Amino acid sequence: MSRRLEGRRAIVTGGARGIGRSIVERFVADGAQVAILDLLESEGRETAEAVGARFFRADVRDAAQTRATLTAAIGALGGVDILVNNAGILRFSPLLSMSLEEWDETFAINLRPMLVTTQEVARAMIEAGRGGKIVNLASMAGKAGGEGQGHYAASKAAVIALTRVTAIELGAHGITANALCPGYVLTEMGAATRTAEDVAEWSSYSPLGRLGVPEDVAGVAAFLASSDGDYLTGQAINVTGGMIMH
């Protein structure tokens, strides 16, 4: 590994497992400081354990305790130059009978934490003065939403709109923020839904032949992170294996 996030100092949420675990990973491998944040606790634990990264746990439903939480890890790290915004919940239902609830849910786990970790991760990097890269996680389905994706593709196309707001209000403190789409990635969440039928089809949609795995987002999201990324803001990237190319 190159080693280029060292002496950088970075908070992901959801890093317990699955894209998030694979960031978290990558991130220390490359010198980073991390800070996991996350509801699963014993995985939290036992990932932060195994790469050598500290867990604190929240459930990011609960504005006031991430936000606590936050201050925690950023004073633990003494400081914070990386936010990944990785925590969320992929779920199915028909348009025509999701309940309000199911939406409700989606937005509440998938969008609504990312305001809030950016206003308090933002806030202490412009008191520090020393810029910032804030990554959040998006979905292809942000870009082109599936059957059953309703509120989850809304969700991520929010996210994707977010995350250009945040570039553009936060470009002048010298933050970056930029969105990852991934395509189909062989990860825990989904696993219950999918068959080998399925993960055959998906992956013939892919010029590569194959579906992503964690790894592969990690990767973009290290490159995001470091200074190698310091001209790229605003940007919802896909990491598709060209399934997605716009």
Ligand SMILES: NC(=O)c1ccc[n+]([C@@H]2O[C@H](COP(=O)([O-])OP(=O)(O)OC[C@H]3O[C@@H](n4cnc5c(N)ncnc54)[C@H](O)[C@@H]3O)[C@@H](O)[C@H]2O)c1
The other form holds:
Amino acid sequence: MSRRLEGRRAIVTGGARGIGRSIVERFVADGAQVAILDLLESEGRETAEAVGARFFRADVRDAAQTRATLTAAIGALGGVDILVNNAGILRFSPLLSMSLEEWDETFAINLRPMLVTTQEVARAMIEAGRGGKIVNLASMAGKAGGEGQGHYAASKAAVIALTRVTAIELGAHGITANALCPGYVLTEMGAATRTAEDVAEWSSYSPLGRLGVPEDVAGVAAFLASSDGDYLTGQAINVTGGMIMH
Ligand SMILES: NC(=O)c1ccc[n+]([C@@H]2O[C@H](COP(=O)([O-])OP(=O)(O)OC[C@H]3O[C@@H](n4cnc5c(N)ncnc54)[C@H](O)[C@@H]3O)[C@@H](O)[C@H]2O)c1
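Instead of the form predicted alone shown above, give the structure for the form predicted together with the ligand, please.
Entire complex below, previous chain first.
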């Protein structure tokens, strides 16, 4: 495997498990030093130890805690070149019975923290003058919607919009920002309600005939984080096995 992230320093939110963990593993394999920011203390520590990363506990809903933890992580890494905003939640709730608490919780985790992390990390990148890469986890739902996903889909559409503004405002500093829009990836997210029928149905929507695995997303994240992605910015890239093509 190429070591195309050699010498790069990366921060991955929600890196304790799932897609985030796979991105951390891939970045480390590609030569990066990686800091995980996650709420899950024991899974985060276990992942960090297993893959050779650092763990920092933070609840991204808490902006002050997130800023302080990012300062510590950037200090430990000796700088930062890559930010992956991956922490997120998916809850199901039909529009007509959705509570405002459910709506607010989704936005408080999926969207608002991206402003905080982007501010902190981009300031450090600009000060260092070496450019940088920001990768935001959106979703196919941000483009296509999804039943019971009014809050989730809206938050992910907002992630795509925020990513575009980030690309526009930070491009002059050599910082790229892109969103990844995974389709249906087999992780803990959605696992509690997943059935064999769901897997068969969703697999049939992909021309490749299968659901995604975290490594499918991690490979594209590594590409965007590397110099191979230098001329891509403001994009919302589908990683859906062709489930959607726009
Ligand atoms: N799994 C999918 O099918 C799918 C599809 C499209 C997009 N995504 C997106 O990919 C990202 C990762 O999802 P996943 O499938 O790996 O889910 P996951 O539930 O396995 O992992 C999410 C991670 O985010 C962390 N996290 C959640 N809330 C947090 C908080 N308040 N503070 C800090 N960390 C927090 C969790 O602890 C966990 O480690 C999410 O943004 C998700 O919306 C997933």
